[in-house]
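Starting off, we have a lone chain in the form predicted on its own, written out as structure tokens.
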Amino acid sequence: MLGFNPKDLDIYRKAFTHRSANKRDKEGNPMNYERLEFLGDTMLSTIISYHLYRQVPSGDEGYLTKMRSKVVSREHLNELGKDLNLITYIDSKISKDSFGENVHGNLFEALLGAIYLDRGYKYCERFVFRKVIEPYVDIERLEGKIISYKSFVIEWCQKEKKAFRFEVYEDSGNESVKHFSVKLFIDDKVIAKGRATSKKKAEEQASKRAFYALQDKMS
């Protein structure tokens, strides 16, 4: 998985131990992922920093935030630690299928923390370009990658003098986890409507609903 031999094995279990684990190092501190996954990720922001502005030496300031926040957004850190079935190796005392999908990116996060550490930069630069750009880093296609439908949305209701709203309703299901189900209105129009376990997803849900139902005026 590397493309490397790995120098200090216990660097990278530490990668993959959840905090559940209960498990600590010879001076007593919590042995988990979660340092590693700090580290990790300011490790991936430099490197597709970097990237970003040698690729494109035109884009300001605004557009390489906005291009580097596509790379490295939870969504497709989630998918590349999936991609890299990485929750297998992780040492939990709570079962694989209780997590929620956010611990695919965050083992990902770690892992890249855990070869910065045991091989240092240039090591963790090449992981980042196999693994993560040449595959994924299109900057065509990202210029075109909407982060979140919600924001997509308001921006062009405001543009185009819509008035908007979220509002939630009533949710019938049955299931053990509560769910908010949400309307999004349109000039009083229902437009769209989303459920999710959380209201924030719910109105993401509603407006990916919304975009690709209006797409032809949005574009």
Given for the second form:
2 protein chains.
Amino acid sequence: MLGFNPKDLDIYRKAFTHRSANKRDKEGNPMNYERLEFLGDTMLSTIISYHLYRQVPSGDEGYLTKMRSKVVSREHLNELGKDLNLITYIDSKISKDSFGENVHGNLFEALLGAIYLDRGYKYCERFVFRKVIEPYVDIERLEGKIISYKSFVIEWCQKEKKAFRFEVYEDSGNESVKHFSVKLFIDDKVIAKGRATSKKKAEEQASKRAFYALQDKMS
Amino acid sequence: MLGFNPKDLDIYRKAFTHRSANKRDKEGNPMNYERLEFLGDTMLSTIISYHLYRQVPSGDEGYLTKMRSKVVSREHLNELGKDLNLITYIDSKISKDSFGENVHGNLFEALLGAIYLDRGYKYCERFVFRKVIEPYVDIERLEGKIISYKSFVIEWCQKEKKAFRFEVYEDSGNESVKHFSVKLFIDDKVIAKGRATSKKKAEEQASKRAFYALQDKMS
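Could the form predicted together with another copy of the chain be given as well, to go with the form predicted on its own?
Okay, now the whole complex, with that chain kicking things off.
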């Protein structure tokens, strides 16, 4: 899931230890993910800031701040943690069902903190690019210009009198969570693929990729 | 002042360009330090967070957040910018005297953003260690346990019946800003030295160093 080999597994264990497990380290300090969450929260903010800075040269400080807060919103972080299914790894005395929504985002942040401590800034940045920026962050959508890439693609095909279809199949591989793969055909040619934990997300991803692949023609 | 060779001078020029200079880059985007300030603000926060995480293994998330906000307070940032005398480099249509206090902190943040873009995370971290953490961040003081190292040292000397004196001399070297050097003698032996832009700060720095040098005896 990480895309690299972790060096110090203890740090990752900590990142999945809930305070209810009541664990302590050798020095007697509480051993749970809350301190790592503190670290991961600020790492994420910095990495996203740099990405936005580079991506939008015309955006002023206010614009960049607003866009960043959309990406690192509580709701978005929870979605990220859920997609990675982080809660399956949690060590806790509380049953998994009785956690609120925020545990997903908290675990995601703690995992980022652990990656930073284990492998440093560059690895953390790469992980955020692969898991957050590449699949979820796009300026057009953040700016509200494009709400759904799928609708955008459909409208474009209708206008251009092109046939399109989405072919969806379940494709969970070795993963415990259900996954869906999607192929988007335009005029019987595969234009883009997507894969995600829901049919809707996979279609959206394929549409987004089609949007970028066909950008010159579409805009 | 940086302690390393900058590669891309243009980035640093931008870090000192005020919006009143009304400059634009080749693409026509406003060219001033505000976007770099956005970047530097988050870099500083991350670097300080990591330092606190490592320094205080017993501090929980709430403690770490509180300590961080003390270090990155507006007042503290302004002090840092002033100590480095950053405003002398500003490119602006406004006279230097008519800026408010915050320009100092803003320039400091913009400079951090420039260092990150020019040389990357590690250089930025080293700069923050050398200019912020080493001279200014200490947990005892942040926690309010020690308000002034100088008073602490004086009280200790009086209690232990030791003679002490501070020897201060002006020592501006090649710098345009006035600097003071201080030697702290205890029982006629130089225990620690300090150097800063005011007599008071230099004495405090020497006292802090004496505190750490004599820690076993003092506590």
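We call the rigid core whatever largest set of C-alpha positions still superposes within 1.5 Å between the two forms. Positions refer to the first chain, counted from 1. Note that the structure is a prediction, hence the values are computed from the model and not measured.
Core-aligned CA deviation for residue 55 between the two forms: less than 2 Å. Put the two forms on the same core and the Cα of residue 183 is off by 2 Å or more between the two forms. Relative to the superposed core, residue 158 undergoes a Cα shift of 2 Å or more between the two forms.
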